[in-house]
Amino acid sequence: MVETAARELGVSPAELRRKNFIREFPYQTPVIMAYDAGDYETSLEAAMKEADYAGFEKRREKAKKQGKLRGIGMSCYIEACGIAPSAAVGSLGAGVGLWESAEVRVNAVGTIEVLTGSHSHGQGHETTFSQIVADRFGVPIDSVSIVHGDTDKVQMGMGTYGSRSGAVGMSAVVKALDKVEAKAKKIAAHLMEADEGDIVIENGELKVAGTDKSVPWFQLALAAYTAHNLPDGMEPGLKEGAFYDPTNFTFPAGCYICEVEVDPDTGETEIVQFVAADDFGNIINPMIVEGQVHGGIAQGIGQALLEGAHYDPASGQLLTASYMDYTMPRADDLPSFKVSTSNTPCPGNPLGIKGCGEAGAIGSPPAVINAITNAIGNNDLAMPATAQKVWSALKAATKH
């Protein structure tokens, strides 16, 4: 809509885009939710740069000389994610909260178990709930394992989607990490007869500030769980719980920009440059990220391009029902991809994490598709924008 608007007035769609961006927060929709924090111009700007946004001309003419048809597309795009907090969605109709859960249990050698109600298929949970919780005692992060999906020992969840793990399901082991780490410095500082605001945790030991005083983080465990010298009245064991229901969504924005060439004569379309820039909030693993932003890119070139359902106007029988059929994007239908992050830390969360999971198909369908529509002057394509529409397309609008 707002790329067509762009064109119906003459303007450059980049700065119809920059002159309705929101900049003061938080900022009230007209639904239920309120966005907190972002900085959109920050996503546009550099994606505009990495793809010599302003140098398109130039590429368009060289383009022409070789007999292709070179478009632009930009599309700037704001999700919410993190999906709570509870009592909204229950005022809208769900019938279930959408807190999630955690337990921390440091075992008597110091090692320590992570129980989440998140569930991973793919994104990389066991590394980055792993990391949060290494970096928050100083041990190896081989030392500590993520239990998950297993309804024998997890307490109840409310599962990964929408980008939820972190802003949600990570947020929840953070609450758990933060009784299990008061309750160690208690007793680290009863067994080094210190005052408990003193005690400091680095290199996997628990520390006096200021002294050499210091207590290692397995025989902080091993004196949890024997239990020989705790403060009066302190239950053994170092185990603890968290439910983690969020004050609101949390909402990933960014500014993707796809370049293509399309060839005249069979509408086959080619992308040459994709760059996404994204605002995720605060990043655990970047190198994660950027591997669930590339499969989300994929798979929204994916939906632009190639991927349609097709039924028997007849029968209704599906008839693309198996991947012989279904056309799903191939290495060698995609660019390599220049992504980018910057961060404006989300205020909803202890870890500031807007999430990633979606961003990729949410921001590359409508920036294939208006590059296309750029390219062959005509804006009536629907996706999947396969050679023969791109052609059926192309020879509609020479006609006009």
Given for the second form:
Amino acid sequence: MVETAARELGVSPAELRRKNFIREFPYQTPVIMAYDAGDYETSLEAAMKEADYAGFEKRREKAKKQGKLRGIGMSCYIEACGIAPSAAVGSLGAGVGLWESAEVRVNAVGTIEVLTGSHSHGQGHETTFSQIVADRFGVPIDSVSIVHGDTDKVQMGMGTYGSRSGAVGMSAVVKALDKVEAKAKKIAAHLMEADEGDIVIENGELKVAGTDKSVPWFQLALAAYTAHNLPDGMEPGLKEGAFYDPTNFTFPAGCYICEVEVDPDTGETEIVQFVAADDFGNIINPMIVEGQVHGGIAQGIGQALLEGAHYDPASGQLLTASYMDYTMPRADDLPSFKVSTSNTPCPGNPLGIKGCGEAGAIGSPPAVINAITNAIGNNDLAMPATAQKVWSALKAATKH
Amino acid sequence: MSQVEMVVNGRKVSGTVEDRTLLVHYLREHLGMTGTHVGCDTSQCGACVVHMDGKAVKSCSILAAQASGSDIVTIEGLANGADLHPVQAAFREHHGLQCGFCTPGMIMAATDMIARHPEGLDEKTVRAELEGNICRCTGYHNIVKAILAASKAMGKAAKGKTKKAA
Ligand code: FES
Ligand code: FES
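Having looked at the form predicted alone, could you now put up the form predicted in complex with the partner chain?
Complete assembly follows, chain above in first position.
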């Protein structure tokens, strides 16, 4: 819509977006969402620079000489993730609360087991959740294990969707870690006859700040379970649980730019360049975040160009019921992607995370379609933009 | 019923199977080797790729009876004990997998691709030759990166060996 408006007004699509960016936060939208923080211009600048937006007309000319129609399209997206404050979804009619649960069990030898209600089916929780635990206590990452998807062990959980595992699931882990840390410090202070406020955790040890007194993490864990010498009235053990109910949604945002070449004879579209610049707030593991974006972009490009569900109008039978008839994007339908991130921390959760699971699939379809419609000079193009549809839209545009 | 015998990952196996048994079902259900996946069984997804007599094949498109007498290598037979095969190591290093469903097929297809291109690979070739393997998670970006890296590493290792031999 913004792209069409820009074309009809004869202004640059980037300029029109820039003019309309929200710059003051918090920003209450007319619907339930209140945007908490963001820096949309930084993503726009980063994407335009990476895509060499300014040099596009030259590339268009060059393509034209080779008989190809080159087009460029952008999309600036914002999404509501980290779902969700239970009261907010309740007011929208949801029958459940959308908190997440976590339990941190420190074993007597100091290894740590984290139970989470966020399931991992490729999102890498085993890595990222372990990272925040290992960072907190300075223990080797291999000594942390993540338990998920086992209802015999994990009491309650709301699951992995809506880019919520980081923002909500990890926040629950952080809350449980806070409790573990507080108890561990109490025990350490008691063992070393120091003040609780002077205990710091560094490199796998609990130290009394400014002295050479310390207790190794594993020894502290053992002390919690032998319970020979605990502060008065303290229960043995080192295991804490927490529920985290977010106070707000999180709002990842970014700018995607797609450049295509259309073959005017066949309507075939080739994606020649794809750039994504996302603001995900703080990031725990860049490699995993990039992987999530790559997969999302591929899915969005699939939706824009290839994937369509067709039913037989007479019988209602699904005709695209297997990979023989439903086109999944293949490696040669896609280029390598240029992805980058900026990091405006999310004020709503303890880690400042916004979430990144869906961004790629949200930002890419409009960018692809905007690029094709830019190339063929016809804004009227439905997804999936198959070669036949693009060819027809091109013919319709050249008729007028 | 058919009597089949073959070598799977260096081990001799044999059994009696229904004539219609696909190689992938023989591996998974009769031999209990579930590393090879089934994503479609209509030969599109490539999750089931194994090597048969040194060539990559989709084991959902071959009958166990047809494979009788041949030498099969599956994903379980690629690593050398605890040492990952260079292609496996590259997938790990470059985050070439997320859910892992496509991974066995991707890796078996990639090792075959690298073997067929001793001169080295470029991105275009890798993407074209991955046509028969579908991934829903990675957008192929890191898979392509991993295959290119493995091809380079294996090319170097092979050169090193020929030098030593000479
Ligand atoms: S299971 Fe063999 S190609 Fe999909
Ligand atoms: S890693 Fe999930 S399908 Fe490829």
